[in-house]
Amino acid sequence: MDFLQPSTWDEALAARAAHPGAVPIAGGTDVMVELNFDRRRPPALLDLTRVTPLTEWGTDGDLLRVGSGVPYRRIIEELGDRLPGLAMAARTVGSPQIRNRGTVGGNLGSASPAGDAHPPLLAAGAEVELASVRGVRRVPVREFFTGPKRSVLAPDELIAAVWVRPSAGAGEQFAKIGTRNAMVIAVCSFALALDPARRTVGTGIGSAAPTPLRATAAEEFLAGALDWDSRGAVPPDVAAEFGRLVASAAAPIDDVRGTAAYRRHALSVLARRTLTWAWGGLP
């Protein structure tokens, strides 16, 4: 197995083009597990830890550009007020050691249906910046995943960054169900983003379909049912219908972590809870 270690972004893209079978590695929290258990034996590893631009974030107009190498710990500490939903999800990832090393870019690259970062990115309407020696393109997160651990990422492309609109802070929530309270793969997860200025609703469902997905019917229903002007309490029937629509958007399976029926029930509960928390926290 070859080990490639570029020190600049241009070198990384050139190495990726020359070695399309190489597996990119930054934090290594997913890749090293697969290597250690001999589930994967790629011809080369492409180490991106020396490519400094991947570890940077900044604003561009009304959007945030977060480098794919920014670890979860920095998402929590530096961007928690701007991206609260993503920060909530980051706090549920593994242990402190994993959060110090793991990255949102790596989570996207693995494209697992259970990736914790995926639901809040879906709910926020984020885009993924993909780059190669051929150029740069931005893909909406909702179009990024094509199947279990598969994405639109081309063999010569690398994930450069995530583009997302910052939140006012109170309108985003994330919750997940696991077989225990910490260091666990989600049985199912759900993210919600309320935007009172635009009167829109965003959702993200994890670990309950072949890919992470949005509950678009639930979004449309809730955007029309909420009283955006008075901000009164959410009527119980509205919350119940929202939960039902979220659950019906999922396509779960039975596996060792939970049954399909349990996942649908749990998603309905998570949807109602996050709606109450997010609506009650709006300024």
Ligand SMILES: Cc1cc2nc3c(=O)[nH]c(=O)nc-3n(C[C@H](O)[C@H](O)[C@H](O)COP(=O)(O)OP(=O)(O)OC[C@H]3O[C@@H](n4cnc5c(N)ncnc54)[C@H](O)[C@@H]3O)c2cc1C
Given for the second form:
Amino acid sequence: MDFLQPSTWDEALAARAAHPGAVPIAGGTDVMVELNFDRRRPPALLDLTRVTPLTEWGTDGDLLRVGSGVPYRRIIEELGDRLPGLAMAARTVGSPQIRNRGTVGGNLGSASPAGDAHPPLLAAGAEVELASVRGVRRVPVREFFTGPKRSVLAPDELIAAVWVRPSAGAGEQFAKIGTRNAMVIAVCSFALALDPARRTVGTGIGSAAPTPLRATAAEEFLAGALDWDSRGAVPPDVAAEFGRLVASAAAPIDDVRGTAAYRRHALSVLARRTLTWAWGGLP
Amino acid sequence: MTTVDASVRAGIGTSPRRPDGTLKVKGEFAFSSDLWHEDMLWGATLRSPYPRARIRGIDLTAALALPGVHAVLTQRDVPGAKRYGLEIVDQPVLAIDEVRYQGEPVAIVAADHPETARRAAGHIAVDYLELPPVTDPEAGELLRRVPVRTGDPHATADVVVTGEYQVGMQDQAFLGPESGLAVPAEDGGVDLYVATQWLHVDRKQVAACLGLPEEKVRLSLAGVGGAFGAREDLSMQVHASLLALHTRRPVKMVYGREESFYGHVHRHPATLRYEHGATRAGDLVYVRARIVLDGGAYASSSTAVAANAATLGVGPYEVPNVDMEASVYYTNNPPCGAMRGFGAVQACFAYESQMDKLAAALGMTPVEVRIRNAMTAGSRMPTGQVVDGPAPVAALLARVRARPAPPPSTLDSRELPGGVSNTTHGEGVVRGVGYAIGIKNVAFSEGFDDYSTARVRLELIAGEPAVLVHTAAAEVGQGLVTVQAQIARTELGVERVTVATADTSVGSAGSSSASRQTYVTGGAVRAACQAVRATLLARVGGADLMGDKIVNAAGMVVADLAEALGDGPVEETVRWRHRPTYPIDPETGQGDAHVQYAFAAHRATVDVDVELGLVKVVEIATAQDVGKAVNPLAVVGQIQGGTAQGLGLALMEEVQVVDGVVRNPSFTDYLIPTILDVPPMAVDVLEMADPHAPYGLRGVGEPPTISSTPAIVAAVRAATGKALGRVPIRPEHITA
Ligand SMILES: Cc1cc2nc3c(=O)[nH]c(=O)nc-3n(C[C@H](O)[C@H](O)[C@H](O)COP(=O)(O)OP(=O)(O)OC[C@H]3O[C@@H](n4cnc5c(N)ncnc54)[C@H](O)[C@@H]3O)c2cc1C
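Okay, that was the form predicted alone. Show me the form predicted together with the ligand next.
So here's everything in the complex, that chain up top.
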């Protein structure tokens, strides 16, 4: 197996174009597991850890651009105030060792329905920046996933960054169900973003359908039902209906981690609870 | 060799540092998977993908053609006995014409690289004819039925509670996968370095399968990464030896994590149907129970597990009328056998759930009804055996009840159900408290000749007295090396003690299981030290050893210890037995089957998110009588670890098997408790000496695992009001 180690972004894109079979590796916390289990036997690995810009983040206008190689630990420490939903999700990923290595770019690259970064990125309406020697494009996260572990990423493309609006006063929440209290793959998860300035609602559902997805009907219902002016308490029937709509947006299955019925039930509970927290937390 | 820190006196009752502790924490301890030999080959195993199939043919051509492959062997190449087994010789070394469980070894490969060996295994073409697996134990072939009957089988009572309970298949989940190194010897035999629980029983089976006399099969203990019963049966021992003898090269085998789930037996899944009858005052009148255990494809230690479930099946209570039956069956599910608690775990979940039901029916508290029926010293077991040592059942319950309740949780997410996953800020959280107590037999039962052998040498090294202790007892992480050295220090008053690596050049120590090693090998080391002392005293006509002086009957010093040893070392080897046990009557279960009984009680406090079905165990208070804490720190470690393993069974640990196929053979989906799942524990250690045991000690390892599960489930029931008849509890059991 070849090990390609570009040190600049241009070299990385060139290598990606020249070696379509090479598997990009960032933190390696998914790739190495696949190799160890012999599920994959690629001709080459394309190591991205020397491409420094991937590990940087910054602001561009009113958006944040977070390099695909920023590990979870830094998202928690450096971006916790600006991207609270993503940071909450990052905190639930694996163990400290995994959070030190694992990246949002890798999570998107794997495109697992259980990837914890996906629901908050969906809820926040983020975009993924994809690049190749052909050029750069930005794809909304909601259009990124095409199936279980499949995405629009082209064989010659790399994930450069995600673009996301800092919450700046928005109410963001993330909650994840697991059958133990740490180090667990989501049975299901839910992210919510309330944007009082635009009076919009964003949602993201994880581990309850072939891909991460938004609960569009729930978003529209809630945006219309919330009393954005008075910010009065959310009426219980509104919260319940929101929960119901979120649950019905999911398409879960029975598997070793839980039943479809439980997933739907838990999503409705998480939707109600996160709504209360996010609404109550608005400045 | 392991030299134990000699700068302290460090006899029994103290907690000297374990020699492996720092190494393990720093990642420097050499486990069996770290073994290495020049020129060694790597073995790999081809396993059946089907739970049941006929083998119509095996084609090795492609595997043998792969460069780097040195041998590909099937059952035809097994020179001796083609089957082995701990109690019943029924398990093929390599499948013979059929496979009976998913993961059964079919062929083995040796190659110059582990990757090549694995690939070669993949190149073996096996022609299987799949057959429908038998997965319901009650539709399977009976392996053993153990009835225990006493009193009036038709007794009636005013208050009756019934229940059906289920226990899922738990895995020992040790961290060090099955591994070892077999080195062919010049005499045609083999030297095998392996992580196991009982070197001599391995040797007996390996020699039989290799067709070699036992003395040509020499075993040494390699670093063991946990055992919990999963290393009682053979795994790679015969395979690596076969490959080594065949290739004339050392062969190493290391199972992967997934393979490990197929490489050892699990805890028996059980269905337990119980009926308890009591007077209105709360006195137990009768217990009727039928316990069904799924033995899986091969016998392993199933017959003994069933005996434990039956003989301990009413718990530590006085019950005049008992009609109990435990049955274990063959199926095409994964083989089940020994795991910490060994039949007592399943029974305890059922009888303690019943005691809570009874308390509710009587309007008594769970502790009241238990104390009212608690056995004491002198009580009679349903087998007729009199409990002739301390049985502080009521005292243990009273102690955990008397502990102050833990404070309410703060809103720190790490203290809430769901942990850092942010599922509640207090919504839906209800606290519950539950109690349980369990009983366990210590050491081997039913007339088994259960002994250990210790060789102790006292000699001068550089002018200083020093002791060498040599046994074949397996240190599996429980701290036995430290304990052996402590006993030698206490008995001989010599600080410098070395414990030799366990191997088969000394007699059998029996198994590191059944909570027995400190009792039995500890007893053997003590007896060997006493023999050494007697020989030494006789040498100089002394009557006693006081520090480093030998004195006569009048208390006059007759010699220095160093002087007495000037004539050469004193060495004694002693085979030591605990008092005998007896078989039980096959119809009535009557008989003095067990050596010693051990007891532990737990009080669990939990917070349950009743809307989401998530559980946080807030605190566990536990009390256990250990007779004598030979190493108090190790005792507490055993209690904490055992309690955590019981927590795992209560809340998350299950090998999920559907149609004979394991659905979750990995630590991604076989979940074991993390630091956020294991609560603070208040551990109360009682020392009520058992007059029959060395130093009065009582086996420690298993009792904490037994009652922690039902205590946690009781607490979750208290919080949710749900019946919860099955472990592990899953969130959907609470929310449904
Ligand atoms: C013990 C353990 C626990 C875990 N727990 C969780 C958890 O709780 N939640 C969770 O969501 N995940 C979890 N994971 C999975 C994993 O950690 C995450 O998916 C992580 O985000 C992967 O990031 P990485 O940088 O390690 O990716 P890598 O393993 O390096 O790559 C993952 C995939 O993305 C591709 N890739 C990486 N970077 C790029 C790029 N810039 N452009 C294009 N493709 C790219 C790779 O080719 C590969 O297909 C866990 C993994 C382990 C081993």
